[in-house]
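Below, in structure tokens: the form predicted on its own, a single chain.
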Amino acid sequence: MDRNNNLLYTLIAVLVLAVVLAWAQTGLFGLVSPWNPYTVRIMNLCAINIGLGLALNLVNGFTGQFSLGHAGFMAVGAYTVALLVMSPAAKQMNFFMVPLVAPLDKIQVPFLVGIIMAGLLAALFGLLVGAPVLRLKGDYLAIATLGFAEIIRVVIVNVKGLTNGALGLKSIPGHTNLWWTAAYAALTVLLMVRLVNSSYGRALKAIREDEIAAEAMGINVFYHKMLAFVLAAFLAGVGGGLQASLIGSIDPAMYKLPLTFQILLMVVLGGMGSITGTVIAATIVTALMEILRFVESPLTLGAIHLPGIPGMRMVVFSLLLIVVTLFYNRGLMGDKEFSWDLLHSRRQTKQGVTQ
């Protein structure tokens, strides 16, 4: 299959998913859309953590880095998009047994801003961060990042007077839609694609595999890591600012470990090291997490009576994850992507097995 094929395949997939998105967010032609918020609501979902998974991919997969603060970037991105884009009513709500200090109680700045500043704020901390820890390698490197987002997750509790401690924010203006996620989720894989196809995507990979030999090669593995960690860090401040505008409402308790193993999962499942694994993955497990919500309520089965047991989603959901892993170790793409070309192939290979 040439080049132009794949090109006019590319395009029209991408088409046919802004019809699907535009119809989805606001209806189309004049018909209605024929998704519920709910189901909205959860494609905004996939979208965030496709962005999410991708950022922590380009760390533990690309790079070979095996990072466990991606909590703690998600929370200082949500919070500066709380903090920025709420308004002065709204931080008096809050703020009402310890005043938010000046002049924060005053600003109010458009969204778009605030997720810049969130990405921003979120990639210099990154930079404080992996300026120390990065020097670490495997398990070290794995207990500094999570010591991290713990700390990041306890600042939060203590200093009222800036993050409402452990109460929280609620009344985020919720600006988040599926455009902004999909152009989130767009322009991430967009760059990701750039950065893996380029001399430096290519320095990336080579850290990964031997350290020590792309040194030897004129590699500043240093500086790398470092570009790595810094980018992954915007991207996961970015989305978590857009979570919080989704959701509605932010406090501490989000930004645990669990949230930093769930995006881990997705990237585990689809592929370290795979960009279209990840997108798979993180639609999957998303999908996932909200379909099998239904076992934790009440089941009748014939004669048979099951009452609802709390958390037994993630029960089921683990046993699903161990199955995919027996079969697929190295996830569901490995380290490969998706191509029209791979897809040609295979539908090529099928009929000649069939004639």
Second form
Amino acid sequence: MDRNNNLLYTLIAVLVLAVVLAWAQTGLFGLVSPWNPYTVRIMNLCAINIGLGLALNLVNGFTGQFSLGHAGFMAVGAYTVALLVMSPAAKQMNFFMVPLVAPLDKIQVPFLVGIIMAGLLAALFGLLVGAPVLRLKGDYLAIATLGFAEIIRVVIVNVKGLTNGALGLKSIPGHTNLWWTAAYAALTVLLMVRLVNSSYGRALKAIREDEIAAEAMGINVFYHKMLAFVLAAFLAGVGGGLQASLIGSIDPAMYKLPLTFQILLMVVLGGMGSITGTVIAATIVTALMEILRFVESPLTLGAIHLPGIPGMRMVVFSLLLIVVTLFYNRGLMGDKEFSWDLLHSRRQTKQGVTQ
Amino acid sequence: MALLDLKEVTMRFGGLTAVNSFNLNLEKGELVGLIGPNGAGKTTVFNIITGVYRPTAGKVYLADEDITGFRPDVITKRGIARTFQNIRLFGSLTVLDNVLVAQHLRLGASPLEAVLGLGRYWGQEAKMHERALELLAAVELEAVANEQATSLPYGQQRRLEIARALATEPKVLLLDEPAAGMNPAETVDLMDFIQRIRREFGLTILLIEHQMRVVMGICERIIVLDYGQTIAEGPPAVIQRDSKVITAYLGVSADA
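Having displayed the form predicted on its own, please output the structure of the form predicted in complex with the partner chain.
Now the full complex is given, and it begins with the chain already shown.
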């Protein structure tokens, strides 16, 4: 299959996706958006989760370092965006217990600046957290990153003059729309594809496969782990910021371990070390999170009447994870990726059989 | 001037002295064998040279530079490469990628250049590919370049490990039991192979091996370790007759 055709297919796919997004977001050629705001909102969440999932997959799947600190970096991003993008008046309304510290209460920056700052600040936290914890391996690394994420959350609860503590922040301007989230998802996919297939990506995979051998081959293991970890923190910060602006209100309780697990679920379901897998799994899980809401409402199945049980969705996800790991023990995609060639060769073999 | 020089190197693990006042002089172009019974400290010597362990006492010099206590990746960059006793390939990567990874240390382009595909990155990547294919050709693995590394038969995995070590452009190559698990025919092939890469790549080689046929067949000089101490050193013919070596390997005879 020649590369020009593949490039053409990719361009067409991107174009189709862009038209669909434009239609969904703003309507197209006088056609109003066929999707209600609820559906558009789920599409936004899908795109954000794709980016967040890929960021976690970079560390956990491609570099093989089991990190559970994602929610912490998302929190940093979310608070950064909220504090930078909210208007001084809105800030004053939020901070009625303890006033917001001096320069921040007057500052208001454009959304893009806020998002970039969210990523950079989260990356800085990644650097500070990564320096000590990336010397650890396996379970110890998981526990240490989890601990740091909790520390970030506890600090947010307690630094009331900066974060408004447990009250959280409300009426964050809703700048996030499909253009922002789709751009975030697309750029993250592009970045991951380029990085993973570069010499640096090979080095990361080598570290995952055998750290001692990687070191013996002259790879600076610590530097490369940091590279993945800080980049993932940056992407998590941006994702957290976009999410905050989409939801409109944040509080520290959102950024507990279950949030990290939700992203981890997508990575594991899709396949550790597969970009395609994460994209598919993030979309499915995000959609299911909404579709499955009915299981939490009171149900009548024939003679059995079930009262609404909050959290039933997670039971369904647990079952889903068990089933997937039983039948696809390396996730839906393993470490395979989608390619046009794959589709093409499959079609060819089918034709070959029928002829 | 020796290329690799170990001076009075001692390694203690708690109460156990794994290597005791070990000295080694490797001249450029030499092929030296390191033998000794199991647990004599041979692999520990390798781990000290490559920076996995920092010696309790003593110094390691590479071309007169003190490299004692350097990180393993820095030592590899300085020009010492190794293979492992129990093969340590990057299992899920392809054969080609295994060799490409080992050239990553010479990549000058930054991660940003690599991701954006800017400037020097493409040129360097193309050169790395070219060189990887050359190396695979040299070890006769170019036909399986796109196979997964762990799918290769054992003998080919050994050769891939050596190709990967060569890709780091070493001056000194440390081979840890390259003939382990090989049948006699494969062993003969391996001996020729080691001689050939030594010539082609201008290598200085230090070899740990249990198969005496290999050690006696290709090494110019042999060092015998027992309980962390050098008990004999010299050309194969001398080592074979050395009473201390015979005792270390076979024990003392009843009538001695």
